[in-house]
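One chain comes next, on its own, written out as structure tokens in the form predicted alone.
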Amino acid sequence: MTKPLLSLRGLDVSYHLDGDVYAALRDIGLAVGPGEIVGVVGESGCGKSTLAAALLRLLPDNAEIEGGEAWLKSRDLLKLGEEDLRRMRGRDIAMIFQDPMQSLNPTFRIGSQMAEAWRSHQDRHARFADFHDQAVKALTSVGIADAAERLASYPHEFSGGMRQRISIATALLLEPAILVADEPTSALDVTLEAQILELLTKLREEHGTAIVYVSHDLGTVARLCDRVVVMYAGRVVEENDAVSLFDTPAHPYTRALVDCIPSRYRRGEALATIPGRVPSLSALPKGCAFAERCAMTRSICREEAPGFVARAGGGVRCHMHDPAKAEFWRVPGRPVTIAVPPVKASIREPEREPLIEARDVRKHFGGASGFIGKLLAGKSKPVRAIDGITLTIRRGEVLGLVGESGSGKTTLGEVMLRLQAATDGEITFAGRKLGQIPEKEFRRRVQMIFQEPHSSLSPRQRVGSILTEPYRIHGIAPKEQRSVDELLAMVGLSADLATKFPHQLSGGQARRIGIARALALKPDFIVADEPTAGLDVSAASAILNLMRDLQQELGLTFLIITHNINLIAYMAHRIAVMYLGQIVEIGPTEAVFDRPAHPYSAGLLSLSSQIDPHDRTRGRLLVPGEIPSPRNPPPGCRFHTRCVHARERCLSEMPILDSAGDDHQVACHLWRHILQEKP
């Protein structure tokens, strides 16, 4: 690598709060070569966010930077006066956050706000037309159409993609050398995703901009990055190119959160998981802070504190790796062994017997109607949340449902339970219409697990009473009740959680109360809302080895929304992909994935994080644009806007679903051509 353009070095940075002191990070080195993207990956509480931020001293008052250099354009940025780094914030170093609407500011225009960026760094007489000329420029090179029109708006009139790009734009305004991005994409749907990690990867080759790209999705790190820095518990436990990190990696740790990740090539195999949490950093052990966590543990590991060991391209924070440590790893006539093998848990199969179908569903939000909706002449449409979906889920089956935000995936899971009344259709449960189904009797059969963990359980009961409130509810009979520590061990999860109140919970066991809560009743069918969301890929696989066991013991029947493909791949029998309101394709999750033949299908299963640093661009189908309204839909396919295969039928005539083989169905005019383009 030539002189790095970032360099820091023994960076050590502890947290002060109720009298205790949390070492957050400690001896952290770093290089950034210019053009380099350097990952940094890791579980929540292992240092990262902090990271991030002391790269540009915006560490909240009870932090403390308490020693090390870190070295920007020769100049030690912890030794600049308040004044000098003001200036280089912006102009040199910049920062993209993950959350655009907390670094835009919602009353002020974004012409408004990327002017003040841009004056803080210019004399007294530097012109606007200069700012307005550098301004457009910004936006139009991240994407962001009529960028003089827009600099009028405010954040509000941006989606979630445009407002990142807005933020990315400001972040460009003064060309700085490196920008660092936290977690950048965790919020957006894959297609949005793929479009800024292009734009990321543009704005290097044209410009020569370093990133430091901060992530805990590991499949976008080994696609994105050059090098990748593992950090736990404050420190960095290895360091590689993205290549030889994912392909053969040194550490323990970073080998487990590499084996959490599910796919359809794990299909009928248990994730691993990692056991445990990330230690207090207000009381790390002795020795190896992963060592109670670590399969490979040894005595050293409880005693001694491993250091860094230099290796071609980084280095490994592990006694495994040591020199000096190396026989106490050696077994007599057996190589040394990371990874435990997986272990095969087969896929219950469906029945045939249908449990619920929809036939013609629509829901629609507002509009207006009679008087008001002639006075109106169509100013006021509604929303077409759902526009006619006829979908059939079987008995024992988990159905993935999946499609951008916006598509009106929740929407149908919540009419599915009766949690909103459809507009129009008809849905049938074990054979009797909603309507028909006393209201009592249908909420002891239908469950729903919440996107939100936490808001979903009462923050006044403890965790016990949450879990028996069905039973209350419902006036179960004390025989026919699992008990609290029932459901805590079905999930999982220690009888000692039961006094706890949901905010001393992490999102993981959370999640597993959701879940538990939601089986207290013996549910015949589930929706679960993005069950994963939020989650480490330890937790996250955690979770799904759950609901797989449960599955295969209990034959429920799971409806997943979510836009996790590989989530998708690795759990359900069938996918079925939502545009729009509307399904376009649906089928065995092996000939969807196999022989995708919907446009939109493909591309975002192509954009499907699978940790692949070989290649980077294999299989990428940019899905362009963003969704339309739901409430003015294009006319004919409702696709026709964003794809490359569009023809004159597609602008007029809306396409039905159309068999594809066996139990797989496709609404667009063209699957046969785009099929027989497939190599």
The other form holds:
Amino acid sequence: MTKPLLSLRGLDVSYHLDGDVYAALRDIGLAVGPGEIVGVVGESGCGKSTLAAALLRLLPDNAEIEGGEAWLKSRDLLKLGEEDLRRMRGRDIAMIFQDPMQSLNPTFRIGSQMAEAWRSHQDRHARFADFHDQAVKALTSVGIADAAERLASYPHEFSGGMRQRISIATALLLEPAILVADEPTSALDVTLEAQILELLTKLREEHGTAIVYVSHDLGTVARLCDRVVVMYAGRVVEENDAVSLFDTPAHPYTRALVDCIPSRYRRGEALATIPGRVPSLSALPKGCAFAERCAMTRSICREEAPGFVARAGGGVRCHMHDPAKAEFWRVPGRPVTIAVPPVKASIREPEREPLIEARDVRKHFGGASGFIGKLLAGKSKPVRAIDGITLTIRRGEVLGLVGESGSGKTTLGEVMLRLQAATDGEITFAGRKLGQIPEKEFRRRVQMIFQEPHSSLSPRQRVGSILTEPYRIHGIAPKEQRSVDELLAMVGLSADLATKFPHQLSGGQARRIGIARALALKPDFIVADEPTAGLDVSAASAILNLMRDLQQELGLTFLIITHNINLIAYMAHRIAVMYLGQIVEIGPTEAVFDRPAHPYSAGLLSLSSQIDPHDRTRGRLLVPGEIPSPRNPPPGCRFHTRCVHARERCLSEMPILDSAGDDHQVACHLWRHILQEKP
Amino acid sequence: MHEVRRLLMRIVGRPAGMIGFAIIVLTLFVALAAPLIAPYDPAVIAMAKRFAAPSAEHWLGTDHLGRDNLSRVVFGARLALTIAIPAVLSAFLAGLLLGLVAGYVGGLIDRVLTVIADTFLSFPSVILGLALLTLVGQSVLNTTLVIALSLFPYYLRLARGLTLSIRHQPYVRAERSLGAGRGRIMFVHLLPNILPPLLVVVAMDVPSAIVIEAGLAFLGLGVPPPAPDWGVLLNEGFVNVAISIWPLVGPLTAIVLVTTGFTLLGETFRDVADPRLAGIGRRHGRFLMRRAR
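Structure of the form predicted together with the partner chain, please, following the form predicted alone?
Every chain and every other molecule in the complex is listed next, the one we just looked at coming first.
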């Protein structure tokens, strides 16, 4: 490697909180070459964001940089005075934040906001015309059309994806040599994420900008980064070039992270899990911080903290790779390996009998109602959250529902459970119309697992009381109840959690409690809304294993709503793709993945973040633009505004679901034509 | 009961809570044991000893009719608490229930209730008190009712606002999806979550009620003299302030002290009542809050 642009050595950062010291970062070393993209990955609580903030010295007040040096352009960022530091921020090193909604000030026009960043780096005689030119150039380079006019717009006039582009443009205004991006796509849909990643790659190619990319999503890191640093409990545990790191992970933690990710190729296998949690940074163990959760632990791991063992391309912090300690792992006649053989598990096949059926269901919000409403609202149109959905879910089936935010997935789930009344259409459950089933009975037989693991649990109830709440509501006789211990055991939790409050649980535990509560009444049908959202990969894989086991043992019927395509590919029998309130394609998972017929599903499915650092562009179909407002859906085929294949007919005529094979339906005029075109 | 005792222990465990609690216990004790503590009958007039300065016989001196200032303040605690506490409690209960219903049920009920509350809110409480007391006449009960009426809209507004802010929380939707009815959701799930902030306001409103009551009495419309009401004492003291300041010292100190006591208790209660911050200690709580943000 050529001389690094940014070179970080021995960085130690601690947080001080009323006497306790939290070792947030210890002995971090990092070198970023010119034009290089370095990924920083790890679970939450491992110090990724602290590292990103430390590079710009944007740490909170209670953080203290206790040692180390960070050389950028022959100056040590950690020793600069406030004024020198301010000069370097923005010009030499800039940052992009996670949430584009919050990092732009809503009361400023974006032009003024960008001018602010620019002016602080110019002398007093700087000309506005120069700024204007530079701003237009920066906005154009991130793909904002009519940049000159849009400078006068406010942040709320842009969509989420556009706002993230604007933050990137602001960061690029002074053409910094290095960009620090802290989870820049976590708040965005896969389609927008793919667009932003494309943009970052382009910036590197065109401007030679080096990027430090912090993310918990191994898929995007594998796709984007040249080199990857894996962090655990405030330390770098492994560093390598992206290809070697993902192909042959050396540290057991890296290995486990990679094995946690669900994918269609792991169908019928149990996912790897990492037991336990990241240890508290105020009480780190004497030996290796990962020892308690590691499958390879030997006595030495608990006694001695491992050093960083340099290897080709990087290094690893693990005794196992230290030649001097290797005897601890040597078994006669067998090479040392950290790969865990896959555990076989299968997915139970559904029965033929339909359990729940939706026929031409619609749900419209708002719009004018009543005489006065109509008079006042004038031409206001309703939001068509769901617009004509017909769907059958068989008993014992797992149906995956995917689509971007705003496609109506959650609304459909809630309408099918009668948590929201449908505007139109008919839903049949176990052979009876929804309207004919008494509310109490229906509520006993269907359950929902809500998106938010913590806030879907009543905050002032203890776990035991949360789990028995369904029995109190329905007045179930004690002998027909499952006990709290039994429910906790079903979801793999220990009985002593029963006396805890929800805020005392980790995200994964709270999610399991939500599942246990849903199981208390022995329901037939469960809607799971983003069951792994907000969880670390290790917790997410444990939840998926649990859901698969439950489906297996109890023959539960699931509707899984998610934007995580890997999850669906791993779990679901069938997959339904939604766009703007309609199903555009539905069919068996294998068939839809192998031969996606609708251009939207083809795009969406190709973006699923598989860990594949080898070929970064293969099979990736960017879906351009953003999802239109469901208040005003495009005429004809709703997808035509973003479809590369769109023709005259698509603009005026709405396609209906057409059979594209066994049990496989697609709503597209051109699907035959598109499939034929494919190599 | 066990929970209540633990909560109390945690309140008393903090300096501010301890002080507040001590002041209130002291006030309650003084109010209950007034006849035993007070050195003189608060109503006995001794014209010979008018405006006496503090002395061994009269620790706080005497007023314009020669009555013992200390005894009058001590008996005043009785009146203050028998008016303020029932007034605040009834305002709180009414406001809580109506606010909860308005916030959760919504619709026409919500609109009617908020219009009523806003009508009351649009009058300053003393003016409202003046008007109502003029209509119904002066008495201890009427004063209590009038104070309750002028306070309940605040509780209604607050309870309604808190209910609105949590009624769409995922756990409320989760309860609905389990089949819980309106009553259960309102009283088992929403109520405990909106209660702590309201109780804090209750604790801090007791002194306001005392002040309103004193204000009405000061204006001659509360409890009629010669009752040893703190407001009445202030009124009489101000009239004669040029001659002696001693009649004012007692009621002023009492009002300041009781106000401080209830406020400290209320604030400590607020810090302690939230299970998300409690038990793990203050610093941890703050750490979690920062993490959450």
